[in-house]
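To begin, one chain is listed below as structure tokens, in the form predicted on its own.
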Amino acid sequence: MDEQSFSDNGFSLHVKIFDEPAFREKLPLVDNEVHLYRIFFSRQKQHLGDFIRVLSDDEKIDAARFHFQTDREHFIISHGMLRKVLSQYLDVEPIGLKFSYGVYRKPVLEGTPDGCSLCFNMSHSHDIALFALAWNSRIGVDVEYVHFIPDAEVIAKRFFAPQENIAFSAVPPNKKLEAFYNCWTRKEAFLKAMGDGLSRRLDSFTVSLVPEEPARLLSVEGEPLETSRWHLSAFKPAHQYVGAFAVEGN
């Protein structure tokens, strides 16, 4: 387990990063704390049957819709693992967890105890899945497998905000790919935390992207106070991957 502490936007945040959950006793998660889990699909395939058994009937139907076996296995593992991770914090068996979905299909837990809300989000790319959890604070996480994108600058001009494109154009050529993924994962993490889906344009808010500079939410169109309400953090979950999470501060 790795631990990191941040002080940002007037609140302190403690982050615990776990590898391959052990599923033992109930874990403590306190306010102003984020728990992150990282798994590798290739290491979890041997437990596929265990994950299938904790899925709901609807999830099993969704899994069966995937045409490619790899996609189907990744769905089963990620959703089964999510249930197992969440069950460590609640007195509920993984199969007993119930979810409801917002307008933009972001899942939330039903029936969490004492009026509290265990907020969570997950993301996966290539061989990695990430799960992020926090009490009573909206949270979003994103991970991307870093590979060459020939039209990265075209994508940036289309989707990044003007301020981000100015910063991106100034990045040295050998750092541009990293800068692109920095921007993309941070934007995705914030969108997923907000739960807005595609209703919020990618260029309607700006994030930092220059390599070696801290991850920051710099501006949100029409909502100047939002930058003081969110903590944005970047990390490298494994070689050739970039990750980021956004969590609401209080």
Ligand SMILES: CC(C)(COP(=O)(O)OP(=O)(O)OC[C@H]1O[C@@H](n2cnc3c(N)ncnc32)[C@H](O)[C@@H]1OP(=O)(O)O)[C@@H](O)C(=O)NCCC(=O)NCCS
Contents of the next structure:
Amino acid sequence: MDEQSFSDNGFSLHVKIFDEPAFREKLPLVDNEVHLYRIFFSRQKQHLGDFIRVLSDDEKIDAARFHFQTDREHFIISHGMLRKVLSQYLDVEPIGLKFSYGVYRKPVLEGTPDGCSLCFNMSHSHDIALFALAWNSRIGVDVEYVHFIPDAEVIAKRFFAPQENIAFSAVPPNKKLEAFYNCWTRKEAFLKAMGDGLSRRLDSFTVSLVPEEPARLLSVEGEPLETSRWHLSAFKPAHQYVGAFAVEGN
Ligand SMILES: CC(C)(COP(=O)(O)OP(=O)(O)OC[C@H]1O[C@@H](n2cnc3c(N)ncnc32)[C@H](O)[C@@H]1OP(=O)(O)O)[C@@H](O)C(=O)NCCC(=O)NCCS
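After the form predicted on its own, can we look at the form predicted together with this ligand?
The next block holds the full complex; its first chain is the one shown before.
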């Protein structure tokens, strides 16, 4: 387990990064703390039966809809694992957990309005899934598998905010891909924390992206106080992956 403490922007945040859940005892998660879990799908495939057993009937129906076996297995593993991870913090068996969904499909634990109680979010890319948890603070997480994107500049022009594009243009060619994924994962983490999906314009908020500079939410259009209410953090979940999470201060 890796531990990091941050103290900036009025935040005092303690992050624990777990490499696979232990499932042994109830875990303490205190206010101003974030727990992050990283799993590799390839290592979990052998437990597929265990994950299927904890899914709801609806999740089993959703899993069966996937055309490709790999996608189906990843869905089963990530949703089963999410239940097992959440259950470590609550007096509820994994199969007993009930979810409800926001307008833009952000899942929350049923009976807990978004923004209170045990908040969580998950993300998956290629062989990795991440799960992020915090009490009473909206949270969003994103992971991306880093691979060459031939039209990165075109995508940046289309989706990044003007200030992000200025910063992106100044990044040297050998750092461009890293900068691109920094921006992408940080924007996605913030969007996912807010839960309003792509209803929020991608160029209506700005994040830092320059490699080696800290992750920051720099501006939110029309909401100047938002930047001080959120903590944005970047990390490297594994070789060739970029990750970020955004968590609301309380
Ligand atoms: C759906 C979306 C939430 C993320 O999609 P994604 O990056 O493809 O997927 P991730 O693996 O990171 O996250 C998926 C998980 O987030 C959760 N999720 C779903 N809707 C969500 C929402 N509105 N808010 C937060 N979390 C959500 C679910 O647990 C989902 O898991 P599931 O698909 O297995 O049910 C949404 O932000 C989106 O459509 N993004 C489009 C990508 C884009 O244009 N990004 C621009 C960045 S510059």
